[in-house]
Structure formats: structure tokens, C-alpha cells
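The chain below stands alone and is given in C-alpha cells; this is the form predicted alone.
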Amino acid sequence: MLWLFRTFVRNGISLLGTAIATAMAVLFVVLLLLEQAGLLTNPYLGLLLFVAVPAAFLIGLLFVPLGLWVDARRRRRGDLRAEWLVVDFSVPRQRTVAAGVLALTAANLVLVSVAAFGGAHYMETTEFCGQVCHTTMEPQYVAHQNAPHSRVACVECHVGSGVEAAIEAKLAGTRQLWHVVTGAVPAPVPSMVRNMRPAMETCGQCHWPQKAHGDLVRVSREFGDDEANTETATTMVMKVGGPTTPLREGAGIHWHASEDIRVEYAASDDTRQEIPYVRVTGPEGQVREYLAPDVERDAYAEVPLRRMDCIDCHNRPAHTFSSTPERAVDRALAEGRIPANLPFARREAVAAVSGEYASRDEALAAIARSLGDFYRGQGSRPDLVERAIAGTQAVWAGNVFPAMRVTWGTYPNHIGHLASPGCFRCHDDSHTAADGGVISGDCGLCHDLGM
């Protein structure tokens, strides 16, 4: 043990270990303490504290054998006689020095222990996903703010249970962090919709899916251009429906995430905007094939299919994007972050939000410029004015990402049929079974045309 000591003590990289790993572990129970008490809310701070000082830990650590190693080789080359390491624990001394490293020991295995679970949970987080990589995940880090699950962490969509998910995604991360250290991140970053987990392992653990909602009513609201910014309210009644109620002209749109119905399709392309190919088995197990137009059945014999579920048609549940400038003002007017008795707000807002910047910064700056050098000197309220100013930069803000180039229109929706092809991807007339039915287009399968 002398021996072992006397080494030590002369070896400076084992001395450096030693005071690298002893400031670290002070520095992270430090940290944790302030994490625990609420004072650390950063998520720069989450990454130092479970990522950057247990690192630097462990790498103190491994600098001691390194360092006694270093040594080693030193006194061989001077060919000096190795002294054996003699335990003894019949010499009070020894007994305590043992009990020092096995107490050691324990508080390493305890930091390092509670350090990668901690580091795990903490790359669970919402804020570790969104800002971390703040450029990168900014556009579906604010929709996912900005959306109704905004408290449901990313993990409870896009990692599953067990530990072969856990193991997937965090291989998924590891590739994605390369990308954005070697500046390989596309852009923009495609949608996951061929990862994406089932819709009952995601959306069934909250919503119900045997749940009936019969027909429900739903009001869209739209301004005009004019200085009144004529509002306009076209109110739907939508068949609904549920997976096992038929309604009295049909089964309504949930239909199709029917127990008894199996609805399977091949699309073309990776996005799901264009499906060639459509195969229902109703409830006594009768097939009907529904082909587009000049698409063989024989190219589609060996193509795995896909069931259709929740999210083939709420492709954008937690990070929506307005399809259009029009209707992302529209919606700001009816919701009054925009003030709808502002003269031309509705104009204006459109044509500020509807320009091309190369930065946020940018941005921000010609929309204020642009909306208030029109009411400048007109007699405007300053207060509707400031209003009109901040929601039309929230509007833009929300939706338009340079750095990542997602605009107006980037991630489609596949909820209604307005702005993308939505229900027309098969709802269209064209696609054909063999008996020369179609897959209908008709208004009234999700419309009550009557009231």
C-alpha cells in the first residue's frame, strides 16, 4: 500500500484524474441540488448537468489507471525493480485505506448511476427535443407549443415502449445528432410518417376509439379584403360518426378506423400524397380493389400495404402549419390577436406575412415597418395598430422558418381537402374497382348538405 501510494503521488496525470473527477462530482451534485429545487430551467444548463460534467467525470476517472499505467511503463524502461502490491488487513492502516476506496467506489458507481439516468429522462424532455437543436427542431418545436398537445412530450408519440424502442430511438438520435454536427440536417426535415408509431399506441392511450360522435358542427370563419374585413362564417355539419355507429346515410368518417373494417392502401411516394392503390375487406371478409387510373393490379400483388389509422388523415396533430398566409391570418382575425375592426387589417396582415426574408430578425422588422407605415397618419388607434403589429408576427413566426425552409404550405395537411389533397387522395371518382364501382367523391359522405 505504500507503494501504491508513493506512485501515486509522484504521478501527475493520476493526481490530474483524481482532481478532475473530485471537482466534477462536487460540481454535479451542486447542479442536481439546484435542478431539484427548480433553479436550473435552461436546457443548455440539462445538457452541462447530465451530459458535459459526467463526461468530464468519467474522464478524470480513467486518467488514475492511466496515469499508474504511465508509470509502470516508466519504471520498466528504467529497469527498475517492481515492487508487489501486499495487502494486509491485519495493519490498521491498510483497513482503512481499503474502506476509503471501496467507500469511493460506491460514491462513483452513485454519481455515475444517477447521472445516466438522469441524462436519459432529461433526453426525454420536450425542451431537450425542441431546443437543443434550436435550429434544426425550431419549426416543430414552436407548431408543437403552439398546438392542443403541447403537454404531451415528444416521446410519447415518437419513442414506444419497451426497450426495443428505446434502443431504435435513441439510434435514430445518434444518426440525427451526426447530421447536425456534420451540417448534414435536410432541410426541410422530412416528415416521419413511415416511423411513426401505431395510431393505438399513441393517439388510442388518450382518445377513445370506440367513442360515437355522431354528426358535429363545425364553423369557418373568413374576412374579406375590404376595410370592414368583411367576415363570412360557413358553418358544416360533419359526419363524424364512430368506428361501430352507422349514421342514417352511412358510417361517417370514422368509419374507417372501423374494428370491422380493414382499410389498407399502397402509396406511391413517402410523403402518402399519392395512393394508386386501395383494398377494403368489409365484416363477412369480402375484398373490393380499388385502382387509380392506369395502374395495374399485378404491380401491386407483392406491395406491403399499410392499415389505415388515426393518422392518415390527423398527419399533423402536435405540429400543424397553416396551409396558406390567408388562412393563418383569417384564423388570427377570429381569434382577435389580429383586432377585425382595424381597416384593412386582414389586407395588410396578408401582404406583410406573405414576403420572403432570409431571417426571423428580418422578418419581424418589415412587418412592423410594413404596417406601420400604412396607418401612419390615417387616425388608426395606436393600441389596434400595436395589436395588429404583434399578431401578424406571431402569424409569420409560427409558420415560416428560413433557416429550415419551411413556408406556407411545406407540411401539408391531410384533415378536409382545401389546401392539399386530403380525402380527394382516394375520394376522387377515379379510383376503380373491378365491377366498375368507384371510390366516391361525393360531398354528402362527410357533408350534411341539407341544413
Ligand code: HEC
Contents of the next structure:
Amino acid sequence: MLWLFRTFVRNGISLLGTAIATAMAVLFVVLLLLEQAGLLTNPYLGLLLFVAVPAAFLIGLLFVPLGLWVDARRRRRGDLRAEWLVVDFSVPRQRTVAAGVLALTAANLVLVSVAAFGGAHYMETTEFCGQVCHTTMEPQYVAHQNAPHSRVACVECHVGSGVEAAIEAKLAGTRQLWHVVTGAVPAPVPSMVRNMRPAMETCGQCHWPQKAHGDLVRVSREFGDDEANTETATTMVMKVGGPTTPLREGAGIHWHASEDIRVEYAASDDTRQEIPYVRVTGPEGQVREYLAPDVERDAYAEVPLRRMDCIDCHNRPAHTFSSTPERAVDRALAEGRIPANLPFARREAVAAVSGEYASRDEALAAIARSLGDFYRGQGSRPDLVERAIAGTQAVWAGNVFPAMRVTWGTYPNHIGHLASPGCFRCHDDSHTAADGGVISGDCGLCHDLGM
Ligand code: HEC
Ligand code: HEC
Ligand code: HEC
Ligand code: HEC
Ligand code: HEC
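Can you return the structure of this protein in the form predicted together with heme C (HEC) rather than the form predicted alone?
Full assembly next; the chain just shown is listed first.
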């Protein structure tokens, strides 16, 4: 030990490295204990604990051999401040030194492994995804909390199962973290369905693709701009069916996701709003191609196609944004977050959330002011007005994120066809096959309306 100590003292670099590594090791253990005891809960703690501290620790460790190397070089150049060490295990002192070095290395390895394991785990939490990349992921993080999959962690859908998927995701994640640090993240963040795992590896972990859903009843509630916020309800029977359940003529909406058929398509760009070419391959390998008007078949002979799966329709299962202010306010009224018994609540809320605001603070203040001004002196119940203000602010804050340039309709939802083309990207009665058949836009194909 004495020899090691002397070398270190003589050599500043190694000494500094040891100091850093020791300090970081102590800091790591203390922080880890505090975190385990629940005394520290800040989401940035994970970044510090599992990324910054271990990185500094490793740098400290690297300084030690670096210092020894510099020292050795210096000595080789004739600057003989010490003789070369002759390793001889018959010398008891050297045995002690070797054992000491070995023990320290083992302890370091344990520490680094704990940190690496904790770091990998920590980076898979929703807190890491949503809060550390605060501004970047804020829209998706906020929307995720109010959606049916709020208990499903980001990585369950964004990282598939298996080692390969994990490594791929870590590499992509490192690149993205770099983009965040350098401010190179595009706003809004594009929907990169290209980069998503096949849905069977993500959705398929929880949802049974063969499930026969049969007919599902959907009730959509809308409200009027009149004083009474008059409600109309539309009931729709959605013919979801299942890949293997014959339902009337065909299998229903989930037919596209059948295992024994392939529906493939080419889109004009990554937003996938325009689909000029569709190819269906049946169970016996029979192929049927559909082309949008004025599209040449040969143009798609070599283009890579995407096989349709769950997320070509359910593209917003977790972070769902409302397509329009009207839809968002109607939902809040239907759920009672904005009181439907407050006169003109619908009209006023829609007007307030439709405004252009530069920041969240400005928007929340402006919404409170506009509703407050409208109801002042009208004799409305103050508690209802207060609820309407809070509900309207929440509608805005759940859908509009100026920092990421996300607003109404930025991210289209493919389930439906009212606010964006959705199903009608293909089902428009004009994608035509060689035999003259078209992808049908017949209303009754997908749902029975108005019961
Ligand atoms: C239930 C599955 C699921 C979960 C859980 C999920 N996502 Fe997504 N995410 C998707 C799908 C599918 C897309 C592709 C959307 C498209 O193609 O329109 C996507 C796209 C995105 C995008 C690209 C921009 C956009 O909105 O289209 C970001 C950013 C994103 N997700 C972040 C997150 C974050 C952060 C979380 C956790 C807070 C999360 N996701 C949780 C399925 C999921
Ligand atoms: C970790 C498990 C898990 C994963 C992964 C998952 N889901 Fe779900 N999903 C659920 C659960 C649980 C529910 C029921 C939630 C509820 O009703 O509260 C659900 C509900 C749904 C619903 C009904 C939503 C509604 O409006 O009630 C759809 C559609 C859906 N999932 C599609 C998907 C798609 C598409 C994916 C892949 C991108 C996916 N899920 C991935 C667990 C999961
Ligand atoms: C990429 C193109 C594409 C998109 C997008 C698409 N479909 Fe289809 N769909 C097809 C094709 C192709 C067929 C088969 C047409 C044929 O050969 O008769 C089909 C058939 C159907 C059928 C009849 C299945 C049966 O029982 O035989 C239903 C129902 C249907 N689609 C519903 C929907 C709904 C709902 C959406 C939106 C959520 C949607 N489709 C989106 C391409 C598409
Ligand atoms: C062609 C588009 C399309 C494809 C592909 C598709 N779905 Fe659906 N799915 C729908 C539509 C439309 C509904 C009806 C839901 C509605 O109206 O909100 C539905 C309903 C569901 C529901 C039931 C929701 C409920 O409230 O009970 C689940 C779960 C679901 N889909 C999961 C999946 C999974 C998992 C896959 C992939 C294996 C998949 N879907 C593929 C269009 C599609
Ligand atoms: C290819 C399948 C398909 C075809 C064809 C189709 N729809 Fe739809 N429609 C849908 C889906 C999917 C939804 C969304 C259901 C949901 O939001 O849960 C929808 C939603 C709607 C809604 C909105 C209900 C609401 O308030 O949320 C109306 C209205 C509607 N369709 C009318 C029509 C009419 C009229 C036609 C014929 C011109 C038609 N649809 C053809 C699949 C289809």
C-alpha cells in the first residue's frame, strides 16, 4: 500500500483521479440511500445519480492509470524520481499491494454495475421520458396522463422486447439526448412511425390481436353554442369485428390486422396523410393493387412499403390530442369538467381556447380574464364560473404547447375521418384496382349511424 500511496502522491494526475473517484463513490452511495429512503424525489435526481455521478466516477478512475502512464514515461525519459517497480510476489508488501488493488477494483466494478443497472432502469421510467426532456416531450407527457394508457410506460410502446430492440433504443435515445442538449430537436417532434417497433412486439404484449370485438357502440356527445348548451348525442355502432370473425360479408374493421393477409401501402411523406398506392396480399398469395387517381403503378415498383398494423389506425392510443377546440370543449362538458348548466359555457370556452397565446402563463391568464369578464354582473353562480375557468384552462393546457409548436390538429388521429382524412386516406371510393374495384367509402362499411 505504501508504494501505491507514494506513487500517487508523487503523481498529481492519479491523485486527482483518486480524489474524484472517491468523492463520487461516496456521493453516489449517499444519494442512492437517500433516494431509496424516499427523501429525494426530484426527477432530475436520476440524471445526476445514474448518469452524471457515475460518469465523473469513471473519469476519475481513468485518471489513475493515465497518471501512472505519464509517470512511467517521465521516468523512462531519465527523470528518475523512483526506480522501476519489480513485481515479486514473494515480497509480502507487494502481495498486500496487489490484494489491495484487486479489492478496490472489485469494489469499483460493483459500484459501476449498480450505477449502470440503475441508469438503464431509470431511463425507462415515464418520469425520465417526460420530465427530464421537459419541454421536448411535454405535449406527449401531459397528454399521456389523461389517456387510457396512462399506466403504460412510454418505453412499453416505444421500445420493443428483446436485447436488439433495447440496444437500438439506447442508441437512438443517446442521439436524441444529444439533440436535446444541442437544441437540435425539431418542433413539433415528428411522428416517426418508421422508427416504431412492429405493433405485435409492443401492443401485442398486452392486446390479443385475434380478439373478436364484434360491434362496439360509441356515443359521441356534442353541445350547442346557445344559452342552454343544448346537447346532441350521436350513437354509432362500430363494426370492429376481429381478424378471424366473419361479420356480415367480411371480417370488419380489424380485418386489416389479420395475420394471414398483408395490407401494404406507400405514403407521399412521413406524415402519411396521402396514400397513393395500396397492395393487399391474400392468404393464398393473391395480390390486388389499388392506385389513387393519376398515379402510375410503376412509380411504386421499388418503393419500400409499410405493412399496416395497429398503429396505422390507433396512432394516438397514449398521447391523444383533440383535433379541434370544439371537440375538446365538448368532451370536457360531457365529463363535467366544464359545467353544462352554466349559460353559454360552450361558446365562451371554445372562444377562449381558440385564441393565440405566446405562452402557457399568458393563455391561462387570458382564459380566466375572458370568462371572468363575460360572467361578471350576470348573476351566474360563482362556483360554476370558477369550475368553467379551471376546466377551460385545462382543455387548453392539455392540447396546446407553444414551446413545441403543438396546437389543435398538429397531430392528426387516424381513427375517423372528420378532422383529418384518417380512414378516407384509402377509403375514398377512388383508389382503384385493375379490375375496377375500389376501396369503399360506403358509410355502412364501418359503422351504422344515428340510432
Ligand atoms: C400505448 C402506446 C404508446 C405509449 C404508452 C406512448 N406512446 Fe408515444 N407514440 C405511440 C405511437 C403509436 C406513435 C406514432 C404516432 C403517429 O404515427 O401518429 C407515438 C409517437 C410519439 C412521439 C412523436 C410525436 C407524436 O406525438 O406523434 C413522441 C415524441 C412520443 N410518442 C413520446 C412519448 C412519450 C414521452 C410517452 C410517455 C409519456 C409515450 N410516447 C408513450 C405510442 C405510444
Ligand atoms: C402494457 C400493456 C399495454 C400495451 C403495451 C398497450 N396497451 Fe392498449 N390497453 C391496455 C389496457 C390495460 C387498456 C384498458 C385501459 C382502460 O380501459 O382503462 C388498453 C386499452 C386500449 C384501447 C381502448 C382505448 C379506449 O379508448 O378505451 C385501445 C384502442 C388500445 N389499448 C390500443 C393499443 C395499441 C394500438 C397499442 C400499441 C401501440 C397498445 N394498446 C399497447 C394495455 C396496453
Ligand atoms: C392503407 C389503406 C387503408 C386504410 C388507411 C384503411 N383501410 Fe380499410 N381497407 C383497405 C383495403 C385495401 C380494404 C379491402 C378492400 C377490398 O379489397 O374490398 C379495406 C377494407 C376495409 C373494411 C372491410 C373489411 C372486410 O370485412 O372485408 C372495413 C370495415 C374497413 N376497411 C375499415 C377501415 C377503417 C375503419 C379505417 C380507419 C380507421 C380503415 N379501414 C383504414 C385499406 C385501408
Ligand atoms: C383499420 C384500422 C384498425 C386497425 C389496423 C386496428 N384497429 Fe383496433 N379499432 C379500430 C376502430 C375503428 C375501432 C373502434 C374504436 C372506436 O370507434 O373508437 C377499434 C377498436 C379497438 C379496440 C377496442 C376498444 C374498446 O373500446 O373496446 C382495441 C383494444 C383495439 N382496437 C386494438 C387493436 C389492436 C391491438 C390492433 C392491432 C392488432 C388493432 N386494434 C388494429 C381500427 C383499427
Ligand atoms: C372506412 C370506414 C368508414 C367509412 C367508410 C365511414 N366512416 Fe364515419 N367514422 C369511421 C370511424 C373509424 C369513425 C370514428 C369513430 C370514433 O371516433 O370512435 C367515424 C366517425 C364518424 C362520425 C363522427 C361521429 C362523432 O361525432 O364522433 C360521423 C358523423 C361519421 N363517421 C359519418 C360518416 C358518414 C356520413 C359516412 C359515409 C359518407 C362515413 N362516416 C363513412 C369510419 C368510417
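All values derive from a computational prediction rather than experimental measurement. If you superpose the two forms and keep the largest set of C-alpha atoms that fall within 1.5 Å, you have the rigid core. Residue numbers count along the first chain shown, from 1.
Participant: On a rigid core superposition, would S430 pass a 2 Å threshold for CA movement between the two forms?
Facilitator: Result for S430: no, shift under 2 Å.
Participant: Has the Cα of P402 moved 2 Å or more between the two forms, judged after a core fit?
Facilitator: Where the cores coincide, P402 shows only a C-alpha shift between the two forms that is less than 2 Å.
Participant: Core-aligned, does S440 move its Cα 2 Å or more between the two forms?
Facilitator: No, because once the rigid core is superposed, the C-alpha of S440 moves less than 2 Å between the two forms.
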